[in-house]
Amino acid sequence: MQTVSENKCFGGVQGVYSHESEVCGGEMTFGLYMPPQASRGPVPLLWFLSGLTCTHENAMTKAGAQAYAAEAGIALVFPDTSPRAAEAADDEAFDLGKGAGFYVNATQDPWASHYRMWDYVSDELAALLFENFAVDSDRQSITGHSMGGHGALTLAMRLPGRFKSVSAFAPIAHPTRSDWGRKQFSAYLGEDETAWREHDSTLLMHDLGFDGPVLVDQGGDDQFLDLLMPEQLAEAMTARRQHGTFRMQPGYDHSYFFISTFMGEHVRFHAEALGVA
């Protein structure tokens, strides 16, 4: 691993990090803020999955989580949304490919090889942050912004016992019927629909629900709400009863001024969760 910069940030470091990844095949890079308190031991761990286009910098440098995360007493870690080796497959489209990775294994070719986000975020980087900094295994929780809030709540309901809680902003919330989904499915996983279904979160929550309280923010001037079809994972956490709330905040759209509006109660609902609040 490669230390890449380290800045001093309320009180606590924000860093960036590369290393190779065996999973992805070829070099990786994130972001982690580790807090003021994490001089003293180790502290729980909030996972930020960003979204289509994103790499590790965009809610690092956006999401304004920092502030609330050195309050609480919370380590940020901020992912790759895909591989980036040079020998990666791409797509011209900004929705395929490199920016693109959907927090899938790919099946197929020319994917398979480099696309093993699920992989890469559950196991490979997990493992990589538990040994090396003063973050706990055992007090987790995950959030994420549209493509990277889908990969949060399937990451969270089909790993039960991970995380604490779970929190999402505008996830593209039933991507098996969604052209923000079906497409990319269609690339990763193959023409088989079977396969899609245990990475779509509002099948998910008819199926399985999440140990633990759920949090959703969707604006209501999202200009991707047709894609986004915040409506079905809104009826299937109702149907299962879910510990959770749904929330559509009006005039807000699909940006990091809507993220960053709220990211302050999502940090504090987290740090509920992780018993630091």
The other form holds:
There are 2 protein chains.
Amino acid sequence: MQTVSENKCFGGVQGVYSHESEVCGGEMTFGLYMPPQASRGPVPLLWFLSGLTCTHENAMTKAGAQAYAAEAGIALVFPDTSPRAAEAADDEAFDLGKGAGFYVNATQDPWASHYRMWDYVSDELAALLFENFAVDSDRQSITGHSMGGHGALTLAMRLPGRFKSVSAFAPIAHPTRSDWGRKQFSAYLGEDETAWREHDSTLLMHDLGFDGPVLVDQGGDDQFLDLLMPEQLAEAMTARRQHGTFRMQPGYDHSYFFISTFMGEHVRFHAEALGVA
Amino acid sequence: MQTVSENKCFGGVQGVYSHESEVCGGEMTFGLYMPPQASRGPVPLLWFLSGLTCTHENAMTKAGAQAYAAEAGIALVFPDTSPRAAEAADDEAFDLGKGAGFYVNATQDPWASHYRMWDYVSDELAALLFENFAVDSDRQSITGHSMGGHGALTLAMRLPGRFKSVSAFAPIAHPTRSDWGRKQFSAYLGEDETAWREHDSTLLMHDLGFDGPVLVDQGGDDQFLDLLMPEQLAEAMTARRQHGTFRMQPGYDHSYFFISTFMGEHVRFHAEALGVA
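Okay, that is the form predicted on its own; can I get the form predicted together with another copy of the chain now?
Below is the entire complex, every chain and molecule, led by the chain shown above.
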């Protein structure tokens, strides 16, 4: 693992690190914020999964999360959104290939050799963090934006016991019925739609639910509402009697101005579930 | 004036607007955050002047200031750092020409025709804001980073009565004795150094001081300490018995991670001087 940069921030350290990823077949980069409390022992870890076109950097510089993480004593990890090796397949569209891993393990050529973001986030990067930093594997929560909200919700539901709480900002909520999902799942997972089910938050909410609290924020003026399909997730949460809150926030769009506005409440929501509020 | 974008943010509106600038001889763009309180009447205005290489966008997306401005009910304006017209002179160096206006009115060719950032900020943009937005010209304060901290301090001291308070993050504090200053003042103002004096915060602090409170934060691990010369400003503030605070912050560098860490305290400092704390 190499240190790309470390900047003091709210009394802690905002680092950027790179490492050779076996899972993604090449170098990967991630951001990690360690709060000041980490100097006294392991702290809880909140994962932030980013959306289409993002790298590890967007949320790290624009979401304003470090202020709240420092207050609560929580570490933040910002993984990249896809493999980045030069030889990894790509596509000209912004919503397929690099920057658009969709947090799945691709089974189809030419993607299968590098596009394994599910395993990267849930296994390889997690192990790397617990080995190298003062973060506590028994106290993890997860959040994300858009494609990353989809990733956060699907990981949380399919790995019971792993995360104490899950939240999402404007998640891609029902990808098996949306052009943000069908196109990518066809490419990465193939035409057999039964393999898609386990990557659809709405279907997983009906089938499994989550064994902890859920918080979802959705901007009412989001320019991508038709692709996100939040009403399907809200219906599923309610039908399942899921412990959780779905909030429609009037006037907000899909941008980081929306995310930063509600970031404080999300971090505090997770802090409570993690026992540090 | 054209609206480039408007995003809801912390209950208010983060806007980006462009306009034809007579002073800078071409189109200029600025960011303006209007807090929710502006719907009930004019609010105070805090200027944020940015540093070398920045546009209106850097602080607007990375400083995290909107959270605190919404809390206090203060508008924030983020001007650009130089003229941008295609025909405006430029230089290959990052610290001269576009992105490096240094908040002076150039008197030398080829800069004099467009590089008039002093007049742009103090007159033209100010007038545009008071004409078009619910901001109160009697309640203004100013802050900035690096080259923008230099701009904030020099504008505040040379326009007595205009600003209720001034603060700066890692300002270029003594440009007449630094390579961040001598090079640019030679180009923009000519070789006669007497014209430089009124753009040097340390000299102005000795000569004039500021008729209100001053707050300066400086990172102890700033990679540009030798160019910023903060010790000269600290000496001048103390020698003058200036009402104010100079804080050395150990471990912090020159980045937005430093700025965002202390932004809340700066906004609250200005809110108090503006009578809204």
